[in-house]
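This document starts with one chain, in the form predicted on its own, laid out as structure tokens.
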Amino acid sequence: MKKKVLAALLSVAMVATLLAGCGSKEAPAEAPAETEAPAETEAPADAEEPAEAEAPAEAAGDFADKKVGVCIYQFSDNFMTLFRTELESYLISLGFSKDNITIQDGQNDQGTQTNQIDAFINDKVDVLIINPVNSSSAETITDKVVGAGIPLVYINREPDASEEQRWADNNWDVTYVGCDARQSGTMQGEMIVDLGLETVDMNGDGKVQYIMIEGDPENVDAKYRTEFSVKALTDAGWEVEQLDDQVGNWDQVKAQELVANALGQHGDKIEVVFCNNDAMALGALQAIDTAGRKVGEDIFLVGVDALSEALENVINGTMTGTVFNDHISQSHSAADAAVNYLTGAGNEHYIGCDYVKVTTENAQEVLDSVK
């Protein structure tokens, strides 16, 4: 399948920031100390390409008769329904059988989420996939699953670092996969760099003068890219003023109000806008069109994601850029180590994947790859 092969479609321009694939590793990143990506996330000039992911070697049993649970904190997220959708379809692919695959919405509510692993327990499925509404509540969601016997995966919303620790001093079949934010949020940044102090810098103020949209104020990932993306700046030795810091909660028509807000109290001052993922960015380019400014002339706008549209708004410079957050590869993943579990192959407790920074250089490719 053609989606299946980003990386190989990636060119050799993109290959600072190319797809590493995901792999292991002992404890969370540390914060990157520069504006480059951290340097894992590099790939030297002359290297192969990764290869399409492959299947565990266990994964050519028969899984049909076993029960998978997925919860996906809120099913009208964009990115996660092409997670979900992803995520179903490979295990199909590994021999599991639709029927036994039950994919639950927690509606942006823990309690109904809570209620649903309560529900996946009792029908003993034999392994749990689970994107948490709170990641604060990852420590009660482990210690119901544990307990029940069942082994844990934890997608895209990572639980702090003590308590993944506690999985590692213990021992459990608990793992994390997914991306570490704080590359997400240094990529947008160095977008906003790359263009030139003199080209942000709209009023010749000598600093950067931006709005930030973020997402759910319980969710590391928006924590960190709003962090870094900012941080970003600075090291590169950049004056900023925040003109704005409002919760979006990852919702396309809340952040367009929020946006459009700031525009009427903020005016022309607004030189960047930076949002914790596409869809609040395509509320943040409605807002900004509304309000008569045309990105790359006289605003700055980034988002995380790299959703079908933006990928478009990117190529058409309507969007200065934003993050691939590799839906294929961390699905994939997260399947592969549902199906270690099973085999008792077993799993490291962080499996970690790289973002791609997308501009428009390599746009189109990235969008050809996802269709």
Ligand code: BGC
Contents of the next structure:
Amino acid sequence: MKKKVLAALLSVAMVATLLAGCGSKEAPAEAPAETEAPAETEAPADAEEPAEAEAPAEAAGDFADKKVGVCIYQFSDNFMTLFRTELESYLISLGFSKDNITIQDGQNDQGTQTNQIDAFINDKVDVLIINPVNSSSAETITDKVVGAGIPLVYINREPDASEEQRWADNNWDVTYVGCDARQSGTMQGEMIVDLGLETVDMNGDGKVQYIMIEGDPENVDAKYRTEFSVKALTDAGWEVEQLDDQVGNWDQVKAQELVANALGQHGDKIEVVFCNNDAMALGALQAIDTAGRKVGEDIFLVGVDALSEALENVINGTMTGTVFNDHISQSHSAADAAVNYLTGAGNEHYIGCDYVKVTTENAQEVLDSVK
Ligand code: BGC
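The block above covers the form predicted on its own; next, return the form predicted in complex with the ligand.
The next block holds the full complex; its first chain is the one shown before.
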């Protein structure tokens, strides 16, 4: 299990973000007005150990006979691999038995995942943790899981507001654990703005030319990161021009192809490459290298997640920045929420967590904390 050393690695400004954000809260209706310290959130009782503010009192061992079913949308996703690995080890540290934790690969197919959920219900698991393939299937999933009397923790792919409202209206044991993707998009844009228009607008035409590489468009993370990264530039008064916007489905190889095409088509005009996640940013970087361009010198590149490889790139200047998508805090909150259902303590219907900006200044600290 990874240590929760997040507070230690943050700069003063970032501690403010952390203090403001981790812990249960209602889903904000609007993007946080100020991403450093979003409004509408409350400081957790114990800011140094955010995930544990929710941790149940039960001694380790009490859950050894409880069966946990976990559905992951796709095992080959880099970020979800970090998430599920940490989730399993943290559940074990809480006293669950490894033999009673079953994690299934949905293979990015809702039909496959639905069959896995049916099998978990037949097997009478005590709690389900689900990263849906399609967030739009949440209503059907909720109905069958609640119908079977099993508490449900959604992770990473947020169902829509009307679905979350049903959980509250019916007082169901259903919650969502995740971060507000608007915040990560805003942070990506702010890292570009912080460089200054004169630096970013290399061709000096008074506007910033960019390309956008999106994750799965069904996913609210992709939608919001796309929108809010650019909004941070226009909010700063910058003029922008989108040269290309393509769907890379969170995938490195696909993103490499897309960015190679865009560079071939638009060449030196491209000043910024926004990628909705780091896997795609790593693909973008391969294309940038092949095209003979240099990040920080003649192009800028940002991602989201803080994968180790991306952090190394930020440290050596081959990526402009990334945003830490805290898989440690999120997986711990998900496990804690599962425990809270098992003990009868219950949960809010939305459990949030803040993102953290990562630049050369703190990339090494973030890397040390996730290793
Ligand atoms: C992560 C992506 C990941 C996606 C999966 C996002 O929050 O940033 O890397 O592919 O979740 O749903």
